[in-house]
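One chain comes next, on its own, written out as structure tokens in the form predicted alone.
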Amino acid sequence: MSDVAAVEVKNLVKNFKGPFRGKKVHAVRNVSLTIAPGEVYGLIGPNGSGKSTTMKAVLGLVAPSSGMCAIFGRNSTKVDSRSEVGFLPENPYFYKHLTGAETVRFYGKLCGMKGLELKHRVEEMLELVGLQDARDRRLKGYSKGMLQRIGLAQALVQDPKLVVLDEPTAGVDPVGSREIRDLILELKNRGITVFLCSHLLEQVQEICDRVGIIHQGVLVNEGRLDDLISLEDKTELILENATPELMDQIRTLVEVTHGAGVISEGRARTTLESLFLKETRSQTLRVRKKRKRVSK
């Protein structure tokens, strides 16, 4: 792994002019963070916390009031720092009269690609984001989730080393959200660094290696996800097919151990999203099997 950080933010401050003369809006206050190559980093916070402003400063879309941002060692204010970056904004704009394939081809041409290289790259990206079957449909007929996936395809078309995503699953249904998160994990497997902003904490927890928590422009906590969410004085034990006798033995052992105690006890739980995806996928499989029987 390279010693040069994929993203480095040092003492970033960003102020905007307020609605009243002489007043400033302090969007980001002395934020510092580092993202290693190949890492999935999530910057989380409520709306208006400064996460999107921090992301735009990293991309060079806004100039810092003070401090510095760098991408692979190159200052973000320099145009060449963005040569290896793919970006998907929260509300991307697309030409709705173009098809999926035409859209990816258009952005590939903007990145200087042409000929067979561009043709093969378009096919590869459509395959990666699962839109081969919709390649010739116009974007005006795409769902929100499909638009986000075609947005990921355009962000990846020039084979970037860093992908920056602003609220990638906002407004997307659970199935589409699951597909986008799977894509992010696939990018990680390919060695691509991912920097994402989100307020959907459960989704961030599932895919990120490290997390920064920003509130009112201040980075209030930052570190490896496992370290941030672990509780030092509590241990979780999950048993399968435990008999009542075994549970009684465990309770007795805990009672005679000094300083130990059972905090809670009950059945392990899944998430509503996992249950939803399980049931909808099962229904889809049942329908497909029924259709196959009818067609025979």
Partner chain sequence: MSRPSPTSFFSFRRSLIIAQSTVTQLVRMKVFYFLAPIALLFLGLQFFDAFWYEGPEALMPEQELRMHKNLCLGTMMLFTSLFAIVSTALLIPGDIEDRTLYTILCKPVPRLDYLVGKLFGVIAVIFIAMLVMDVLLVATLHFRTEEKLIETTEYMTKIGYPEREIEAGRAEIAAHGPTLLLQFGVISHFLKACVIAAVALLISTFSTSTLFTIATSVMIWIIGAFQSIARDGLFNDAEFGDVPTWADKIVGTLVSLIFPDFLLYEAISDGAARAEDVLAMDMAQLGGLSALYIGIYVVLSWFVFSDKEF
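The form predicted in complex with the partner chain is what I need now, so please give it after the form predicted alone.
Chain alone follows, minus partners and molecules.
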């Protein structure tokens, strides 16, 4: 069972028809990715690059123009595939007339839960996202961050093996955002697969095992985070008690220096942010050049 990928996207293409036979929108072009069970996968990319569309295709909310998506080996177009997955859409919106507790209970019931099990689960979820105090208030009066939290509670209610989070920290304050980060790490510890996208690259860098960078519907880079942000031709030294003189000496000859110890040695890293900028910028340039050529 464990060798089945949690999420498999194969050559996914998604085009949206423009209104009145207008220009087609190519939201996703030939994206393939595989997420192993227990992995935290981050999809990053500029606005409108097709992140949400890819997630919706994985959840069967949009039908692929070509290619396929599967969750734990079950095709996303089938209802069955959704029993093991929790989804937090971007800017989530729920029934305004329900209270927080009623909302979580409603989604629990939809997943086939009932009775005491459901009751305990609802309390557990509300506590997890820190909304016990607001449990009996209607969602009409919830703030954006509170809606985001109730969305998380809703996504996790049936204890899914995979959670898909579309910008889980959007609109959440810095403290809450850290809490959500910790929550995701806890999910990871419990062996739950997480597929998320976010614009907060620092957080993605902190929590993801693997990332994919998507730009204008194309997956331009993908791999283990450690591999992606390590630089092949550079080496990093972390020094202790380094004086300016020492730094001078190091610059001339590191090996013969005594008294200072090398604590760790490895490949120097760029940040995910600079990689993101580099990838998307180079893609944009390439596209622009191509367009220029075409227009000539």
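Residue numbers count along the first chain shown, from 1. Under this definition, the rigid core comprises the largest set of C-alpha atoms superposing within 1.5 Å between the forms. What you see is a predicted model, and the numbers here were worked out from it, not measured in a lab.
- After superposition on the rigid core, the Cα of Pro168 moves by less than 2 Å between these two forms.
- Relative to the superposed rigid core, Thr99 undergoes a CA displacement of at least 2 Å between these two forms.
- With the core held fixed, Gly73 shows a CA shift below 2 Å between these two forms.
- Look at Lys144: with the core superposed, its C-alpha moves 3.6 Å between these two forms.
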